[in-house]
Structure formats: C-alpha cells, structure tokens
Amino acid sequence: MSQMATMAVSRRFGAEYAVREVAMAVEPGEVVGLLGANGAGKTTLIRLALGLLRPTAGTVTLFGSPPSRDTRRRLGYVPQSLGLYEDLTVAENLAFAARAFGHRVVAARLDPEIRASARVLVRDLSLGLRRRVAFAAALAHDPELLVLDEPTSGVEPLARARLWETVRAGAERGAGVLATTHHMSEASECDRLVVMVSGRVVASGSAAAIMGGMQTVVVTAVRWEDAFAALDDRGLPVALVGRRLRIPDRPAADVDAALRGAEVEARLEVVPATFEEAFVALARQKVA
C-alpha cells in the first residue's frame, strides 16, 4: 500500500522558522505521534499538510498527489478548536459534516451517549462528550487519513483513553493516522513517534529508539532540599519527584562528585529514564 502523506517542508513567517526541513511520511494503518511543546511547529505542520498553508520550501503529498478538494474528502480532520457549530444541536452538526462530504449520518454507529445527545446544543456539552462529537464528525465519511491536532486537549483522563481507543479503532480499518500532542504519557498511543523543537524534528521512531537507553540518576537524602541546591548550583537539570531527585542523561559519578562537594549524604541510584526526561533532554540538547 502506498503512503497516504509525505511532506519535506519548511514555513517561514517573516524571518522566523515555524517549521524547518521536516521530512516525514504516514503509512495506511499507522498511528504517528507528532510530539512537541507549545510552540515547536505542529500545528503549522498539521496546516502545511493539509493544504491549509503554503509550504515557504518543499512539497506536500496526499494519497499521490498535492493537497486539493479531492483529497480533503479522503481525509477526517479535528482541530484544536473542534470545528463544531456551537449553536446547533449534535444532531445538526453531524449532519451537517456527513452531507458535506456525500453521506448521511449511520445513528447505529454513533456512541450511546452521542445518541442520547442528539438534540442538546454543543455549547452545553462537556468538553470530554464535545471531542467525541467531534471525532465522530471527522469520521462519518469513513476517512483514509485522520488528521488531529492536539485532540486530548484539556480531557481529563478516563476521556483521553476514550478517545485514543476511537483512533486506534479507525487505525485497524485501515486509516492512516496523525496526531499532535503535548502530553508525553500518550506516546505509547502511536505506533511511531515524531518528536519536534523549535520547528524541526530531532528524533523520529519508537518511544524506546528515541529514548535509546538513557539512564536517569535517582538520589534520596535526608535533607532533599541541600541535594537539590547542590545539584542545581552544579547546572545540572534536576526534577523533585516526591521526596526523591531525579537527574536524567547525566553520569552517577558527576551527581555524586556535586553532592560530595557540597558535603550532602545521600543514596543513588541508576534507573532507567522515562519518556518525559528523554523528551527533555532532546530539547536541551536542540536549545543548546
């Protein structure tokens, strides 16, 4: 099967990079992770790939050929800003998007809860059953290529694990799909991971390729606070967790050289680093 996106790109606004010689491809079935702080390029990417802007340098391809009306109806998109008519009723809205696109809404297919809200307006849903409508809006024309961007924004947990079992869903039929977020918990959502700073891409594949066995430095003192002015006079990044510090992708012997310095006991421990402090680390190093 063919790729369903490629895109080599760059976005410039003014004398500013938004996105900077970012290669990356979504195969059919696949869940890729676009993962980035506030400000990295994601959603200029999203933009950029879906026709929406211009690329400053490169080119964009959806199922073969440039962005254009025709491959808008293969694919399902959902903003950060949901795209809804808050004025209308759930029922209205999907209705609305599935006779966009050619179709008439399947009520069996919808989520009980969805149903069971058809007449309320939008604008009285939670934010939670609001993503869902959403979802359910982008997917009722069966799209090849679901596009998202930052679709677990401000859901509180039970609700982001809903929503994530609505895309992998759509990924085992076969729809290509790609996600933005800033939530480093969800990286083990996709099949492959797409990390961005700054508006380019510092680390692409699997959650365990990227992290590439980076250790993190655990140190529990008694007085957690003298530990941690030693370690931070040292310019090395330290976390408090609970009661415990944390310094990732730093050699024990250096954290212990800082704490001996500054005549702090304390125990270390190696352990292996999380997700979230490899993430950190890559942006450091890109900062740096």
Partner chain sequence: MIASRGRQPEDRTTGWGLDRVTVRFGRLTALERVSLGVGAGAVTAVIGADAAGKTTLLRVLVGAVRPSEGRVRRPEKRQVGYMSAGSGTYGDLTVDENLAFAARAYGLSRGVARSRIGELLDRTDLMAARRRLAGLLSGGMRQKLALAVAIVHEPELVVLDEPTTGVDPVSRAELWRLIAELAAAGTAVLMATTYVDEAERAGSVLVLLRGRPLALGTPEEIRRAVPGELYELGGRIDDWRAWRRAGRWRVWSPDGRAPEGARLIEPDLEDGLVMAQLAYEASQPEVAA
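Just so it is clear, the structure is predicted and the values come from calculations on it, not from any experiment. Positions refer to the first chain, counted from 1. By rigid core we mean the largest C-alpha set that fits within 1.5 Å across both forms. What changes on going to the form predicted together with its partner chain:
In the core-superposed comparison between the two forms, residue 36 has its Cα shifted by at least 2 Å.
Taking 2 Å as the criterion, residue 269 does not count as shifted between the two forms: its C-alpha moves by less than this amount when the rigid core is aligned. When the rigid core is held fixed, the Cα atom of residue 278 travels less than 2 angstroms between the two forms.
Please move on to the form predicted together with its partner chain, as the form predicted alone is already shown.
Excluded here are partners and other molecules; the one chain stands alone.
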C-alpha cells in the first residue's frame, strides 16, 4: 500500500486548473522529489496530498483511505515557513507538537545541539538550527509520510547534508517522503523525481531517465565575452560558468556555425548535461 497516492486528481481555481489529472504515489521508504517552476502546481498538489484541499476531480488516498483527522496523525509536514512559534522556546515548541500528536518528547532522541538550546526562544535561534527544530517537531511522532516544502533553502552545504541525513533516517525506518524543491542539487538526494509543468506531470523516474542522455556543448574561447555575445545574439541558450560557456540541448554544429559567423576562435567539447540544464530544457519545451 502506498503512503500517499493520487488518481487522476485535478484541482481548479475558477477557470484555471492548478493541477490536472495527476497520478502519483509515494511508497514506504521512498524519497520522491517534486520539481517544477513557480506556478507549476507543486504547492497545490502538496495541499491536496495533505488533505488540506479537496480535489475538483479524481481521488487522493493517504495510507489507503481518504484524508481525515486520523491520517493527519500519521504524517509529518515541514512547511517552507517552518511552522514554529517564534515566541515559544525550543522545548515548548517540541512539547506543543508532541501534545498535538498525542505523545511525549523523548529528550534522548533529540540531537545534542537542539537539547542545548531547549530554553532558547525560537526567534533567537540561528536559521539553520531553527530548521532542525522544525524537522525534529515534524519527525518526533515517527510519521509514516513526511512532506517537506523546500526543505533546505538558505542552508549551507554541511547543514544541508545533515538535514538530508535526518530525512534519510526517516525513510530507512519506512516513512515515505515527498519533498518539493527548486534546488536541482537536491534532486540527487531523491530516489525518484516527478516533474510538473503547468499543472501536469511531464516526467517521472530517476534523474538519469528524465535527462534521457541530453548533452551540452562547452565552449572555451580566449575571450569568452566575444563568444558569449556571438551565441547570445543568435538566440542560443548560452550560460556562463567560470570563463567557459555552456549551451545545453543544441547541436554542436549550430554552436560552431554561430561562432564561425562572428569569427570567434573557440574550442568545443560535448559533455553530458547537468540535471538543471535538462530540467530547464524540458520545462521550456513543454511550455512552448
């Protein structure tokens, strides 16, 4: 049984469909990344999955039944805003969350830094620690489904790795995890990805499957400025990386022609695209 599943679920606001005929599932122990541009429908889908919004059509099930108060107890949710009370201490926040879920805070299970800050007001915590407290509050009742909205935005790489270790530990205990992100390097922390464009799921599977072997042309020129101008003028999707230029999802011959046309000397190399490049190309194709 899936922890969460949607069948042909749609949600309309007025005449606009925010989510259209989406079928997806999160299995126990699985980390699913939900990717999409702004307005693609990620937040609406999450709210449907949490049972906060009713679908216009289709069905959502949590642990095999429709969302209810009962299913709410079995899931943990960390919103982007973290959902903590800033004028309560860390201990009070954790106790409040525990009481709401009908259990007690087990201090021994908390990480030492959180324990050391138990009497500190949440608003006086560093942002990184605040985020860890939010995770602790959402995970304390061993939820079977964990829903995370942009879980590690604004966090340094080491702290981000530590947060993902916490998420992974939850998955290893059997929880299903659904995480939205804008942050493409986070996609590599997920077992499976679901890409939404304009309310629909346009791709789903491993990062490698979604990328489908897409390639990028890398240009090295003595004067990158000239090469950039030549490619930009031709409308090629050129990106500057250090002093090199990257042009994803275009034939090397087109790049070569643009550079020759402007008499720019450069060296070309074809490499695998990054996941972000593949995502942008996918989103642009589907919109066009």
